[in-house]
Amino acid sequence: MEVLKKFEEAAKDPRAILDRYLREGKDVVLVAPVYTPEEIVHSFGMVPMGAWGADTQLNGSKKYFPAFICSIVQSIVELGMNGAYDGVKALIVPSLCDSLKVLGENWKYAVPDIPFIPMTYPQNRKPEYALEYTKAGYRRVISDLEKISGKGFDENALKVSIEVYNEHNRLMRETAEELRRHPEITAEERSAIYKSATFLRKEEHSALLKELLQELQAATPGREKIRIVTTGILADSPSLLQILDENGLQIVADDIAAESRQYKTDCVLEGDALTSLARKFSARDNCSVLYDVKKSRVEAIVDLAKKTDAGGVLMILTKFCDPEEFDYPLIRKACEKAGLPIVEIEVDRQMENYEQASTIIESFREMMEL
């Protein structure tokens, strides 16, 4: 499918497309994982994207960071010390983990010509006093968007670009109902069309994914392949999903933070715009830095995998990340009394050698056919 092509050259290339925006006269704001207000920067005519990292070599940015500490806020600031982020007009953090917490400061230092700004969330989120503890931190991203932008809010705007979001969110869901349905669409093919999400306007993306989703309808399924669902913050390695394609595995589900948890829960406009949006806030549940006492995402991950016919669970554990840690047993304990197979494996932005995942993977797959 050549529009297969299209979310790969994205998904490889995002300087390229920060290029691009930049010659249209595009305004261009990063924004780092996870829960971003994006519909605020796209309400000022700025493109927000996504700042996920690199799997790149961490020189520079060790000065900032004790090796002990997530790779994906580390290659960020390394990408942005290296100049990868150039001509960008500020990089929003939010709140939800201490790795988080830690970037935004070290940013300040690491790459002073590309400013901070900061969203804080509660972590309590569902009672009403954390919508407004949540609006007060999107008026701070306001207030910094209005003066670097020198444009001024407007709820009408809003409105319109949360109505753009909403629109991908559904299309995003479409897309991955869709795609159970084609196991001939490799791992890779399937991470590109989330990964070039986190790079491309809305608009544009959803304008791929309405093309893709009628080749789809209209290709013939092929051969069924080994099913199984994706559990972590990330999961976007080439010699990962590589591994996975060549053991006959198709993902068709995943639970991985820069992939569908981006795109479960809408906006629903009631009233003012950014009580709307804080709302969408506190209707999101089933993540690891999202405090929940219940730990919901357990059990919602084992459902997961039951509806849709998985042989079992593949926990992509990002190195040193506390939240996914900590979750882990519970996923794990959680699945061996459903009878659902679970491996995990451990990755980082900085990995080289795959021949221990490769192993794991194959003694899975062959669980998984027991």
Second form
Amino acid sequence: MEVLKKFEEAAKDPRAILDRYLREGKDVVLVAPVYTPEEIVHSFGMVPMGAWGADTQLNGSKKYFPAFICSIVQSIVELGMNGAYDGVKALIVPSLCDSLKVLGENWKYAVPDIPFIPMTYPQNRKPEYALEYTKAGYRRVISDLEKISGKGFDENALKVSIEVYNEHNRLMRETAEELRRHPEITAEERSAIYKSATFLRKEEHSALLKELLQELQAATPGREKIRIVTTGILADSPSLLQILDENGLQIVADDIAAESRQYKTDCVLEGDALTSLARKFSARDNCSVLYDVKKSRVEAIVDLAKKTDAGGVLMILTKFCDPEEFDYPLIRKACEKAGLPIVEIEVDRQMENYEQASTIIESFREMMEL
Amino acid sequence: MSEEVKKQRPAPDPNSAKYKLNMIAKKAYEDVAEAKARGELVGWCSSNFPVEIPETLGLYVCYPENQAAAIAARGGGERLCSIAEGQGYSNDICAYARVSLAYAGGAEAPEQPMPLPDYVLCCNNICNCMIKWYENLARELNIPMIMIDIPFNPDYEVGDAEVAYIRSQFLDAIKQLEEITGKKWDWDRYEEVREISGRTSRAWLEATATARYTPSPFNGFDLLNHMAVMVTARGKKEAAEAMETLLKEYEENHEKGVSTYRGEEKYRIMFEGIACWPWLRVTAHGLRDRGINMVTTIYADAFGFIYKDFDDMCRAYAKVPNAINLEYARDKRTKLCKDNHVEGLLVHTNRSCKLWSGFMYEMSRQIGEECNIPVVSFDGDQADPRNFSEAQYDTRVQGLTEIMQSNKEAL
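Switching conditions: you have the form predicted on its own, so give me the form predicted in complex with the partner chain.
Next comes the full complex, and the chain you just saw is listed first.
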């Protein structure tokens, strides 16, 4: 499918996308993991562009981080230091985990030319009083964006942006459902759809999704593969995805922070736009960086696997990611109890040797074939 | 073979601060065990959870971080960490959490036993790792969790929105605990606790500030032991009295020209980070053998909880070391270094603590420049002995000593 190439091109070369936006006279603001109020950036007419780091060697950033901080945040600083983000107006970082907290603090000194905008969310996000705190965080972001853009905040523009994002969420969910019917779409191709979503303007990405959906709906599904569910923060390593493809595994659903977790929750517009957006954050659930005493995510993964008829769960564990590392033993236990095969592969953005991963995936496949 | 002659240690003076402080720490565990035995509900509490809440309600709580440190200092860290790893926990996870989750899962810890909890009290002003750890405790033990979220503050000052958010949660936590335990909140009792906590804090701040004298009247490693009382028992009258005794002793030491630091104090340093509990003796000797006294740490400042009312208390809990931005954290340390005539900074890059160590490189560079002192770091861990190299520590401390020596000679 031709459209798949467009996703792949965008996923592979975010710098080309950034340069295009800059040529078009657009202001670009980087948004770090995991949840950032992109709608607010969008409402200023700016382009929110995902910054989830990259598979790159760490040099300059080592001056700021000890080795045991996750490679996503380290590589974000590395990219900032080596000029990969030159031209952007700011970086917004939500402090939802300890590594993200230190990212902002180090960024101020490592990349002084690109302003750091903090977004502080409440972890106790369900009570009504938390809404006010979330809104205070948004107002802080707004105030910084006003300074950077020279424009004022516009409530109506935010409402329009919220609709753009809701539409994109809907299309991403629809695509996920449709992809489940198409084993011929490889793990690498699937990943490019999600990865490009973080770089491209949502209007552009939505247009591509519509094109893809039309083609998928018209296409005859390929031969069945072994169905799996992935979980973790990030799953964009080409080497790892190739191993999945070589082993005939199809990702039928995911609980990946950079993938489906982004698109699960819509913003219900009720009353003023900022409160509605705050309610969207309160409504988010089943994520390792969001407090949940019940840890419903654990059962949600088992349910997702059952619902999608998956033969097993692949945990792609980003090394030094505390939130995921604490959840893993509980997820493993729940999967084992449900009779679902589960394996864990530890990855980071400097990983070069995938032999061990390959062996694990092969035995995972064998477990599911039994 | 010569017969080993053991020195008879003198009986501890029951009027000394050390004795009183040790007794408070010991009694805290005993009180919780007794409460559990008579059928009362007991809790586990994270270290910077507002102690005023359990103290005012008259709850019996113990502190997993304190337990993990005690287990690690007595040699059990690796054993419990390994048990947690066997349960599927990565060895990259905080070693206090690993020790605690292993213990909660049924592992024996004769080094420092404590009763299993009926509820947990969590506050993430020291790290978000705490949320994950306590979620797992609550789920695995099937008990309620009271969570107070005090977010990392990227700004220098604590804003009104944050105070309002924290206040609402404090009141929520009180309500939840009343429901769980059946005990009632009493504002008069809260005022008493606030008074006592202020008294304890003032004595602690003054006692640790006696490090301004040269030589310092105390060995900074004392602070690592005494801080447990500051964290857990600040609101108790006995703690206030013990801290006032400590202050009196340090002032007397100064007047007499003596110190709890044995030997000549040749160099004065600030130690940054949680103690390397499994290697406490090694790390202490590495300093003492070179005439280095660790005269201050951020703990000296961190536990001075003095506040005038409820809102001010909320603000105080948002200013604890790991909840503040680099600039505020740096300025607090710079003041301690300057006030206490510090000549070098020794940084523990603690593998267990991503938040504490995560921007320490930049912050310690800035402190070094501002105070014109050398900065040296070593790799270690608060509870997992496998993450420390004695040879590296020795080399780094030697390097620090040589720079401090040449700085002295250049004067």
